[in-house]
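Listed next as structure tokens is one chain, alone, in the form predicted on its own.
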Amino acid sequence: MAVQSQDAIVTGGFDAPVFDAQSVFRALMDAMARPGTVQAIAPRASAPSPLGPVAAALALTLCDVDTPVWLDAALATDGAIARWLGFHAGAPVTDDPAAAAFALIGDGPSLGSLDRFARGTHDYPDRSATLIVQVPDLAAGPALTLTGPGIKQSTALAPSGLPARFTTLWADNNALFPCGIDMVLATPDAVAALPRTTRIQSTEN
């Protein structure tokens, strides 16, 4: 058991990483820039489970030495997650969600308060944490009706294994612009991006 999890750790990195991160980046930058709008990243990373192959990605594309990374309960149960971030990417995870830059949510029902997340200041309103969330899917959850920068008029979007409360959430997560977290929501082969711009409201309502 114990040689199978050292292989998980050292294996399932980008085989061409300058490429393979380039392709990434480029996907997440046109996410961000059209909030709603599904992505396709085909696999390129391989983590210790329950680490799903896109998350993976984008943290071995956005993390390294200097990006503190925090990683929820699901994720952070065996410590295999961290060891393989650490050997792949040379993060550091903190346990303090307020230290991180990126948070890791493997599981979104249970994502609880924002508050606990950087969220920059008004002076540095950068200086803020982007969470990725991995979701089963962007199509089958709550209807969700997008508005904002990079959004012309409204876009939809109905991801599942979000908090019950997401919106309310969110809408607190507004109030604080320009400071507020950004969120990328990854399922097994796309992402989509919520900037802190972002307004949501439940079509179910």
Given for the second form:
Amino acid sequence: MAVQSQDAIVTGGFDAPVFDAQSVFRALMDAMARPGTVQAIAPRASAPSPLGPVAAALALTLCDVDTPVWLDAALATDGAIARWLGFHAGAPVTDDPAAAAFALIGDGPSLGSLDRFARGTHDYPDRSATLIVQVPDLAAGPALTLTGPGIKQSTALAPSGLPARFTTLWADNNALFPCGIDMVLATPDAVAALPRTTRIQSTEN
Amino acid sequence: MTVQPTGLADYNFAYLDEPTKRMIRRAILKAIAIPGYQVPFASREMPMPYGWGTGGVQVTASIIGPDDTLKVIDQGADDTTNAVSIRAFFAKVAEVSTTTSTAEATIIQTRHRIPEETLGEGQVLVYQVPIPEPLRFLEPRETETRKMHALEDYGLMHVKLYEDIARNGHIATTYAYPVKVEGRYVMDPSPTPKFDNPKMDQSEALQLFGAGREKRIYAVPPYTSVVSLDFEDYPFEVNRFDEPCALCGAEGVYLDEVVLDDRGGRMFVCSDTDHCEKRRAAGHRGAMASEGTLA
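Having seen the form predicted on its own, the form predicted together with the partner chain:
The next block holds the full complex; its first chain is the one shown before.
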């Protein structure tokens, strides 16, 4: 068993680190610049379960020795994901969510308060956490209407696997602008982003 | 170290090493998330001097991929030294295809102009920025300007524009004209002529700004409000030109003055060479265009 888990840790990185990171980043950059758009990401990385291929690829694209990473309880489990991140990205894993540059969230519904993550300061609002949240999909959940920079008038997104009172949490995050966290939603094959500027309303049905 | 006679030489794709690209990519994401805010980044030395676009080059190098088509303009022109050198640089270190056509480009790196042709959703405009801080010439201390941005205290900039009016009867700032992004941050649009400011507002293309010497990256996402600062009784106005382009006859475009002799002879031509060439290819003729030749 020890051998098996060791294999899982040293394998699953990018086959072509330079080009894989570039194409994943461009998809993410487009997602961040155009909130609510869904950008496909082909499977390029495989991490120990339950970290999915897209969230794993995003972590390899963004994280390194300079970026402490926080894992939620669903991903922290037996430490395999922390070791995988350490081996492939060199990223330190921290227990303190306030110290994390990136937070990987495996269990979206129990995300809880966003206050525990770094929100930046008024002098340096960029020193804030980016949350990478694994969600099952972006179309089957409660319908949300998004407005803000990057969006022509308004757009719709229906992510499942977010907390029930997500729109309230997010409105609190909006109120901190220019501080606040930014969120990336990773499905098994695509990514969408919610920068702090995006305003979200439940779509009345 | 050997340099292959063909193919990539012995350095990484797009010149920068991967940790540097990751650092710049993280800065770009935060810049997009906080429109108009200048994100500090660990700018690298590039194989060209500061002032030649090291910030823009680092941004381009961090986003470019093998499928991209790159266009580089210097004051609107594809064929001046800075543009030719940077295009050749990326053709060599990233083996990307390059173009002079605005419509064909996926990434356009620019020094001090926005193309006349409206940019679309699939395009990224990368600006080379010398002094990213719009308040720097009013307040030299970084600690103070940072506080002014934090407190959204932009009174000094309005005083500057007011003094323009008091001295000259109008706002005399004609380039690097300050803008407010999404109602929050005052931003330097880089030394583009104020003629180009309206193109930044609600642009379909993503706009990224890189300042290498000053170590700042900032961004304007697509469909974002960019308002040129002004007063109710002295509204913002763009430059107007008395005559059309002497080569292609275009009106409503930004023109360069070209001195022809030492007896006062001059002509005004499109600063955007691609736009001018396309118009001439389509049969448009200005007053001084020779009939037989296409540029």
